[in-house]
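What follows is one chain in structure tokens, specifically the form predicted alone.
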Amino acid sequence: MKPEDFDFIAKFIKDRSGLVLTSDKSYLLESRLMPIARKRGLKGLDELIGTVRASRDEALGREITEAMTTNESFFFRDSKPFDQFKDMVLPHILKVRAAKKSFRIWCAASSSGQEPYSLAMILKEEQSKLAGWKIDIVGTDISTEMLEKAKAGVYSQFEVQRGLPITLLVKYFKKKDEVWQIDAAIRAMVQYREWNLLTDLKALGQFDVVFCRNVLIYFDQPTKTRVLGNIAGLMPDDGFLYLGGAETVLGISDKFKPIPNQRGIYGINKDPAPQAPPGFAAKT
């Protein structure tokens, strides 16, 4: 590939999804858009770069963007952060969101589902504990693709053996020839939008949790940043973030600040000393 074909590919993706490609990422345009290039005809990566230069495609620019943005998911991803949200997280918002009986989780670059489904999964074993409450769970993702897989809720042998637990794999999905659906309860616990996170986030809504694991390793620090401020924006000054466990939010953004002792959540920065907001008890 030509350097000045890379440099415009590299800027077309990233103007539309903020994912940043070196040079020595090459190989992943090579894997992810061949199948593009072959379904449309074309002989090769040239040629379809050459056509996004000559048009103004927008369903291939789509194509391309889902393609490269594309990312794998799986349940209780690392396990951790759903201790963290069963055992701290969920009991704090129970007590500090008593009167007002409701709050809103947000699932950023949700993918097939996984994430969010595990949630709510959490939410439904815990469900003595929330009669009468509201709780809406959104996941966004820039996919159409991977939202319809998470709409339908249907993952294959592989896909549920990856973290989901036998227990939950027996009690909240049925086998249909050689996949797996989860149940139209849980699926109803989750509304699923498509959003891209380098637009206005404003219409989102108020979210108490946002899970943005694994998303702005991605990016650029000018566009983390940018989107860490979006995301402040939408949370309130006692609400948690998550991020995958090798982001951080030091020296990119001072909208949050690290929870003590809690490895990849991250609190409203109200204050210049970081502490756990009152009632959340600090574990190891």
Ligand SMILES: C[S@@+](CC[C@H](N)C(=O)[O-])C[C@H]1O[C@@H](n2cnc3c(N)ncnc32)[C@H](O)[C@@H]1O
Given for the second form:
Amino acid sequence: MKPEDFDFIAKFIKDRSGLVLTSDKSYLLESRLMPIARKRGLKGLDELIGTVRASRDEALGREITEAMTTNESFFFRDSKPFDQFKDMVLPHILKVRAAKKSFRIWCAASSSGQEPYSLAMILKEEQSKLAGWKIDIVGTDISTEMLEKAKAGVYSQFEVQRGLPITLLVKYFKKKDEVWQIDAAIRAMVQYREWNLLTDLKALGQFDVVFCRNVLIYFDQPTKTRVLGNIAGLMPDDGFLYLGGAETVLGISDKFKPIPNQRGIYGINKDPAPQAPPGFAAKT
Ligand SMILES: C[S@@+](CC[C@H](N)C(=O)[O-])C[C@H]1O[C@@H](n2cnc3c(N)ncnc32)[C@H](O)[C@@H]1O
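Form predicted together with the named molecule structure, per the form predicted alone context:
Entire complex below, previous chain first.
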């Protein structure tokens, strides 16, 4: 691939999704975009990129962007955050929202649904404490293909073997031929919406708990800062943010601060350092 074609398509993908494609990952373009080229009867990537350059084909742009996303997910991923949610965050919320009897959870890059469904199963298991409560779980993703999979709630044997305790598999899934479908009651607990984290998030409403796990790793630092700032704008001062194991707010956003002794969970930083006006160095 010509370097100018690589630069063009990398910028195209980054502008649309935030995903950064460095030149050492150009093999990913080959493996993920060739099927799109073939489907359209184009000879190869050169011709596909030429078509993108020449046309304003929104559907093609979307298909290319989606193809470049990494959608890996599994139930109760890393287990600890979900234990923390059940044992610490949920009891805390039940106390501080007792008057309102409602709270909202957002999975900001929900992929194929394992993360929101893990939370839904936890809430179902705790339902005796939740009588009369209104709880929203919203799952959003840029990938329509993943959202469709999430809504269907159908998983392969391999997928249900990754992280899902056998007791929950037996309790909440039904086997249909070679695949497993999560119960309609659990599916009904999650609303899915297509949403790009780079766009205005306000219409999603406020969230007490946000899981934004394993997506910021694909963004550059200014994009991470911007997205974290926008997420903070949707959270009350006592909200909780969960990031993935390889992600942090430290050095990236002063809108959040780590919750002491709770790895991967952040609270709103009510007292961020004042920003120096442009052109002025911050005081030390
Ligand atoms: C690796 S998955 C993470 C899934 C889940 N949060 C987890 O930790 O298991 C990353 C997801 O982020 C989504 N994604 C990438 N860029 C996005 C963007 N700009 N807006 C919304 N979702 C995005 C991808 O489509 C993908 O499904």
